[in-house]
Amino acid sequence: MIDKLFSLLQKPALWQRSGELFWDDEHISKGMLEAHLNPDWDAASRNHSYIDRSVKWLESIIPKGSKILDLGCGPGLYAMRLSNAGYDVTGIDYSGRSIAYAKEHDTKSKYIYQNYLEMNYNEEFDAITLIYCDYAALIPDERKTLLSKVYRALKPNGLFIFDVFTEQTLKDRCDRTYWSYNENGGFWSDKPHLCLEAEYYYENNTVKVNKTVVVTGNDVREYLIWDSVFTKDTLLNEVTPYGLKMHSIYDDVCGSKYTGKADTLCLVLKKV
């Protein structure tokens, strides 16, 4: 175990993928499913007054009775205000927990549980929204498939909405390392545990990987949570080459005006 554990202390390989649940996991799930559904929080959601006024923007931009898919819907907080304000919705999670919370709480949408890079549509769909920040957790090879599968399921002209955080966020570019005792276990354990956490950065600090080595009696865990920063350029640049032109930005999903000055970006793609 002691070999285990140092080989695991070691900084990651960039785009390095852990093999533990972690969407879906058992205890931790639990955990996520609070900060979704608690609405002061911008944790796992982001907090419910603030998700009020992006569907009434999303609202603005998207006619209604439109067919909208949305990814990583979670536990339909989007995708049930939504279905309230007259659209068609199915929302794609790979929380089981998630999507059987949303399921009991919304029966106007459809909820599917799936990891979203191994949906299958055809032109089916008027909107994609992927909200949240969710395309920069994403590694390279992942973000190529779902814009390849972004493209497919959009009907012609359709819409992809969806947000990042910008080079805004990252202040403070440093690796660092620290840890905790949880004796009444926490968020990674329902046991005792030791957390070993750590940030590192890659690629001129433009990549941030969350590297987490979970210890409890005789089980050692890793997580890595990958995030990425970009600027309008770096992101035009990377979705442009699969038939995804911009129609319009914005400072966040609420439509804020576009200054290129703000902690997050919002594109709005249109299939072409």
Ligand SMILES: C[S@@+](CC[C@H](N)C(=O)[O-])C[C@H]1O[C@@H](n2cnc3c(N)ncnc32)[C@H](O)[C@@H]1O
The other form holds:
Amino acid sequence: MIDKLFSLLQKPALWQRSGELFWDDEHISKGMLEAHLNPDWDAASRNHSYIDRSVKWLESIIPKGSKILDLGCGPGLYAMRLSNAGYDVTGIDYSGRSIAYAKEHDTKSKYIYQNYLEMNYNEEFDAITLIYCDYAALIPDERKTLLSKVYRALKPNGLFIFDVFTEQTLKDRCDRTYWSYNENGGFWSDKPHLCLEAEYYYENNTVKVNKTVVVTGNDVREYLIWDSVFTKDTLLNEVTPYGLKMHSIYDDVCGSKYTGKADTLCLVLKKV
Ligand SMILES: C[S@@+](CC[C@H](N)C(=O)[O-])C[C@H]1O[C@@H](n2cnc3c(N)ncnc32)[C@H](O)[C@@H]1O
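I've shown you the form predicted alone. Could you give me the structure of the form predicted in complex with the ligand?
Next comes the full complex, and the chain you just saw is listed first.
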């Protein structure tokens, strides 16, 4: 046990994946759904008045009646609003709990329980959205897969709209570790558990991993959640080889004017 713990507490290799379920874990997905649905939190989803503003902005750039694919749709907070605004919406998510909630509460949209890296559409959508900086949670090979699948799924002139965190969020970045004992269970497990958490940084602080080791009785689980930051240039260099060209750029997914000084940036790419 102590050897396993010791090896789990090491700084992981860049882009290592742990294999543990996170979004689709039976217990963790309960807490996540609660976070999505809390109208005031900026946790699994942004707060709901932000989402209202974001959807209004999306309505201003996507023609009414368009076919939209929402990747990582969660419990359908965007999809439902977009369907109600007159779009033909499909949402994909690999949290079974979120998809079940979405299907129950929104019968207008189509919801699919799937890893979006495994989707196979061909020129079906006028617009594809990936909202709340999920692009940056993917590792580079997954981003390449996503970009080719998005390109193929879009109709000619279709739009890909997504946001990422910027280097403005780099302030105060340094490796750190902390632990907690959760006697009555908590976010990571419903059983009493020890949580060993660490934040590690790579590549001049532009890549971060949140590592959590959860010890419950004899069970030890490791979760690795990656996050990258981008500038307009690093992002455009990465996406343009896939046939997606810049259509417009904003500070956020509410369409705020681009300054390059915000915590996020939102790119609208067009399939050419
Ligand atoms: C940060 S949440 C954002 C949810 C939603 N876009 C919103 O802003 O309300 C990320 C969502 O993406 C989903 N997700 C992450 N990676 C995924 C993948 N590879 N395939 C499908 N869904 C994924 C998670 O289950 C989760 O619901």
